[in-house]
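Consider the single chain below, provided in structure tokens and representing the form predicted on its own.
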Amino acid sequence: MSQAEPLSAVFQRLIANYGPISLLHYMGESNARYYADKDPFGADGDFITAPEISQMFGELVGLWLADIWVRAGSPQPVHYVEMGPGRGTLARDALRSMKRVGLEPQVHFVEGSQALRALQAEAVPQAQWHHDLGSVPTDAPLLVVGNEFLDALPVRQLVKTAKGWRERMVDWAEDRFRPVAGEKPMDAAVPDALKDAPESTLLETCPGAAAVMHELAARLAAQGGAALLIDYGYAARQTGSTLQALRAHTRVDPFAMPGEADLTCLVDFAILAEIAAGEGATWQGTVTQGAFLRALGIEMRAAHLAAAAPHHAETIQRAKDRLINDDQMGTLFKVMGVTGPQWPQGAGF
């Protein structure tokens, strides 16, 4: 497959030859193509993330990690690991605030995109890069951050039909991609509580997020450390499709242009908490981003920054509001804390 060939053409050929493809396949290939060779962040990109809105976000994440590290006895050496570090902005801000309290960890980035690795190297030159957590060192505690990392991992959707549960597939018909129910029974993959759900009930599962949490929690249980996972998602189990696509800061049809828009789904933090506990790690809690940042003192930090730079005061207040207000990122985004079993309770949970 040449990089120049549009992904829609590849999918159409695949469907013509072999029938509908799974939504998991469609979303996985689309995001792999989308992230492969571009910087999608910021005003000129397709979306903006919390670290790009204000330095306060990364600073407070860094202070949270530094605080829990100090209360765990300041172990040395220690590894800072960021999954999907974007442009490296969060890491740069977090490492700066960690350094103030004497925490200077070795830095590891889990990143597949060459374009983003180049930007990350400018922001954090001392970083080492990994394709997944597997090659991150096992010799010391881990301080892990994943901000808007899990939401881009492909999901499997199951839908209740008149014949029972089926996987949601993607077909090509009438000149467009459209979701359809597959032929193969999937009842065995559905939790008992939902087996008898009404027709048209839709269930999302994310095998990639589950796999990441299994590995991360097992590592924290074995090595010690703490992780913050920050993403838009839900803390109690729910049903329904959460698939959406963003292009140039605007929601678009997820089936309209595969590989050219960012496909995401809400993160199921409830199942991730169960997985973490099952691997022997401690689930610290899942709270809203607004509550978490308020508990860490973002309002005081904003006031301090505004007093130091009065000509930027309005911008600073706007950024703070965007991060914590209920009608912006404050409620939709959740923060989940996971630690090794011997580590203390983190602030804000």
Given for the second form:
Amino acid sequence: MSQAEPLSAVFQRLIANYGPISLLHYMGESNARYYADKDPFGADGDFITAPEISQMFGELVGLWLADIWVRAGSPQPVHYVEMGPGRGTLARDALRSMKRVGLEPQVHFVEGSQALRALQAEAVPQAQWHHDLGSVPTDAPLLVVGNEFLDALPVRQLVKTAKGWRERMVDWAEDRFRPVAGEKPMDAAVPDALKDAPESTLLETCPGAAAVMHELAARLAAQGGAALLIDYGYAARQTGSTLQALRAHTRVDPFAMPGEADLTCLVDFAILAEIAAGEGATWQGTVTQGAFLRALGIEMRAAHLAAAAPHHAETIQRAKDRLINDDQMGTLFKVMGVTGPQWPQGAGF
Ligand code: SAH
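Cool, the form predicted on its own is there; where's the form predicted in complex with ligand SAH?
All chains and molecules follow, beginning with the one already shown.
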């Protein structure tokens, strides 16, 4: 991949020939290229995620799954499914804590990046890989996790102009990419409540996240199981662009270097809950990451780990604070629980 033509050149040629491309297209191609040949995580990378901050994160996710599985009657066989597992760290930590209570599921990873699949194979050699949920087995309940997966899926943006609603496109002009309003009327794609919104109102939707939730909820309704979706996002509908780009732990212009920075958007948990319920699954709630991890006993787990390794006590406390404090990941990050209709209420919701 590394010898491929820079994505920026591909986009410029495309735009020169056919006119502006949709933001959906721009973000989808940029992230596919970004994840294809990089390991973006950690201190030397572009961003750091919860499982990379501390083993406590994956362990508690694993214990949540084990607890609900036991209360559902310990069905066997059962599949652990992780969407976008990154380096495989969360899965490794979760599987270790599940094993302690007798849960040893088959492991399935939904991952698009070959570079990351190789890293995941080192962390969890027994995993099987899938391009999407379609090939995940249908024979048994699913225990599903997705951490910072949905936020990487491309969004469509609609913007209200003097001429009505238009799709937000990306043009190349004066030596840079810039967002512009498309020509085609898009009023039909906007909910009635927003039809007469003031000029410049922006509506962001993520068709990929909606499609994943449709499929996942239908699977949980049919096969049983439970899912935790963890991401930064909002629990009540809002308008405005949430597109951002991260490179070397710094926010950069999302239009400056396509394919070289991680493009993300906040996740609309309100619409995902409606979709889950519409497919016959049970929406257990959407809570803040801080409240969720506290309810699962992260304070006790941190104290325990610190007592066992006193010279690491400060690092452990700092990691815990980073995961749950309001001014860090505690409030912006949300945890959404979805289960099959016959499954019990999960802890923390
Ligand atoms: N869950 C990990 C990684 C989050 S980054 C962590 O918390 O550290 C996003 C992950 O989703 C990466 O593994 C990326 O390769 C994967 N991904 C992004 N878009 C994808 C897509 N369309 N299909 C499959 N995997 C995708």
